[in-house]
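Consider the single chain below, provided in structure tokens and representing the form predicted on its own.
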Amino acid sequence: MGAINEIAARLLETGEAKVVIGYGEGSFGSVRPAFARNQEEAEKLIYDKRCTQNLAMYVYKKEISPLRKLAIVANVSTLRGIIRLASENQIKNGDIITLYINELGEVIECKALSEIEICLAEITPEIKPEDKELIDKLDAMTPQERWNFWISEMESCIKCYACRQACPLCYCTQCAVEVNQPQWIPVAANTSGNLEWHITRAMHLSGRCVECGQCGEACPVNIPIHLLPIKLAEEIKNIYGTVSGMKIQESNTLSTFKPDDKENFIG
């Protein structure tokens, strides 16, 4: 066995974790979430370059969540999310072991939170190189020529909502979308309604995203819609100096005041 088995089969022996979160063979070469629960099924967990899912997704899941203390494989999108979530109250320390593979294939345990960040503070964020070709193409594009590229792509947009289930960041018991009354955003697939999801998911996420690409990489018509929270986080970056995901004790940004903000956004 390699080393994510082993330390995989000695938690749940121990009970320290009674489900280990990771990654199996799915079909056709495919990579899937695996929930393990003893050493049989630990013995099945993968680690590769396929593995890119962020599982942070998984951790406040009704079905999952009584199971805590539980233990997941992380990637650095998986640390981000864990982390975003501790700082919004939706994970306590102590709740999950996560076992990082880092670049050298390494498995590092982390039994706290504080655990998390050290490994991250040794960690630059980095967007996918085909990521920023594509965000640098619609910088380089005027107003009007970007506003015509996103109602082509979300013309597409069949209102499955997979960007949503995909993130680790949309926890909300009972999202915008499934309120009817009123209903502010149309439940039809259409031009108007799409654009207003897709803003206003973008919105929600400003300050919050933890650029795992994980909607676009979800979304059956091949929307990029990652690339709207990835360019506001860059943004947000740019103007007042915070990275999601990386501190544990980290506000959100776009609902946090000080007084000597920027306010060069006022026209």
Given for the second form:
Amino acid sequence: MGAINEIAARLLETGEAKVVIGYGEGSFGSVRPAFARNQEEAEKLIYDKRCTQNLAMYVYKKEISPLRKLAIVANVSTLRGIIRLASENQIKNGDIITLYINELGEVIECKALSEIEICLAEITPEIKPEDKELIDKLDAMTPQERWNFWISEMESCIKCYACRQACPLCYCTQCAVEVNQPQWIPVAANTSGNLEWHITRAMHLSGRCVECGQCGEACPVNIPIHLLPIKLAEEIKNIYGTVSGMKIQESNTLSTFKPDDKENFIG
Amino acid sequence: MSKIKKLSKESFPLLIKKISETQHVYGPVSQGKRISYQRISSADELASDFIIPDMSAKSFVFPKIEKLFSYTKNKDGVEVQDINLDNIPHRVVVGIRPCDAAGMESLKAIFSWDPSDPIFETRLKRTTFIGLACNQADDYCFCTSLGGSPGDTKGSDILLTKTDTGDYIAEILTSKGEKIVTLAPDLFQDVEGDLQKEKFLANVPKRFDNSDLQNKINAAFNTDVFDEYAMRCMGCSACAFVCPICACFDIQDETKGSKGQRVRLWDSCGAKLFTLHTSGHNPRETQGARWRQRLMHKFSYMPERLEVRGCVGCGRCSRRCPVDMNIAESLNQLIIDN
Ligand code: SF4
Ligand code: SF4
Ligand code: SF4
Ligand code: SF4
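Alongside the form predicted on its own that was just displayed, please also present the structure of the form predicted in complex with the partner chain.
Let us now look at the entire complex, which starts with that chain.
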């Protein structure tokens, strides 16, 4: 039994966690999210290179959240998701034990959120090479070409909202697209409906997105929709020097008001 | 009325050309990382070497946005304008997979049931399906477990099977199929003897025995198998949107000033909002209950009421599920456990 299984088994045994969220074997050589609630299930948890999915969205999921205390097997994406959720007061110290697996394969058990911050301090987040490539390609386009690219991609959007459901930071109990009095965003998956949906979502994620790419992964029609929030994250890093989901206190770049702000649009 | 002909590889593009002179032709087209049924003007545009388009063919008869009627508000009340069914186009879909074509029968059962839906009926009547038998499959395909097959003719008007020479065996199955042949009769050659279609079909092993599926699913209703599903499924609806049969919809009014239209949009029973009452009560409170509904509807309620299943085993829902909810695996498990 590997370290992950032993730790999960212990946490369940001592009652420190009611469920350990992690990864298990999936269909045909893939991995899937797995939930260990007892010793037998703890034995089935795995961790290897295939475990790239960000699991942080499970922390607030209605069917799981009431089971807090939770434990979660975490890669860097998941760690960042948790820190970001903590900075938005969705998780507090003591709600969750994080089992971070570092690049040496060691399991680091973080009981306090500050311990996650220490792990993250060692890491320089990077986006996937293929995402970088597509972003560079988009950057090199003229605004008109870029617009055409996105309009053509969004033609295929079917408004299933898988992107939203997969995102660790789309936790609103009522999403803006579901508000119908007044209706902010057209419901139909047509050009304007799709565009308004994606612009709204990207803006709502800007400065919050932890660059995990989960939204694009989830899209059943392979729209690289994650590039919108990821590009905004890059812009925010360039302008303000902040990266979301690395430190609890430093995370609220676009929603922090300072009385000495050089812009006077609020007052 | 099935008739067997041969369509040579040289004749196939000519046939597409001939049809597109009078009707819009659609087929699987590859666009970046996505393969979907799109309008084509020649056979070169068709994608090759893939298992199945990412999206199903249901949009030909049940599009993601369907205008039902439009209205104008005036001082005397509301004036309703029905949609003109004559405007629904005649279309030919080439290369539809046998599972997608078979799915049309289930969709028809849904939309013809109490009362029959004239828009759907007209779309279906005006669409001709030239199916292409599957010569490759992947692990997610399980049509054979539900009575289908990679060479199933159900739902197709013509079914083509590509042989090792690249020529096609053409089964002409319906009068709509006959009409296609009459557009270019010279392209279809007569054949003698058995062309052994089976030899050219993909091998899709049976995953489970469906003989008592409905009872077994019913027996699972109150078991705790759905507890894990409740945790894992994130209610993203991708499964329903890619499914050739899922037909849950939402009705919306789109109003601008005094004019508007009522539209029918794709929706999913897996989304929590789908069953949420205005009172705040949700009869399917958890994701587990919603996932159970997905299975029950497809494998119990539909067979009971409509005498068809709500699944043809195309495997799309499982391929595209971000958290690997594999429907064939679940069915297999339920059959073993109950
Ligand atoms: S990459 Fe997508 S899923 Fe991940 S945090 Fe950003 S918006 Fe959410
Ligand atoms: S997951 Fe893809 S298809 Fe679904 S709403 Fe998001 S972008 Fe559109
Ligand atoms: S695609 Fe998967 S996660 Fe999404 S609703 Fe369907 S079963 Fe649930
Ligand atoms: S339920 Fe899944 S496997 Fe069955 S027809 Fe729908 S998408 Fe295909």
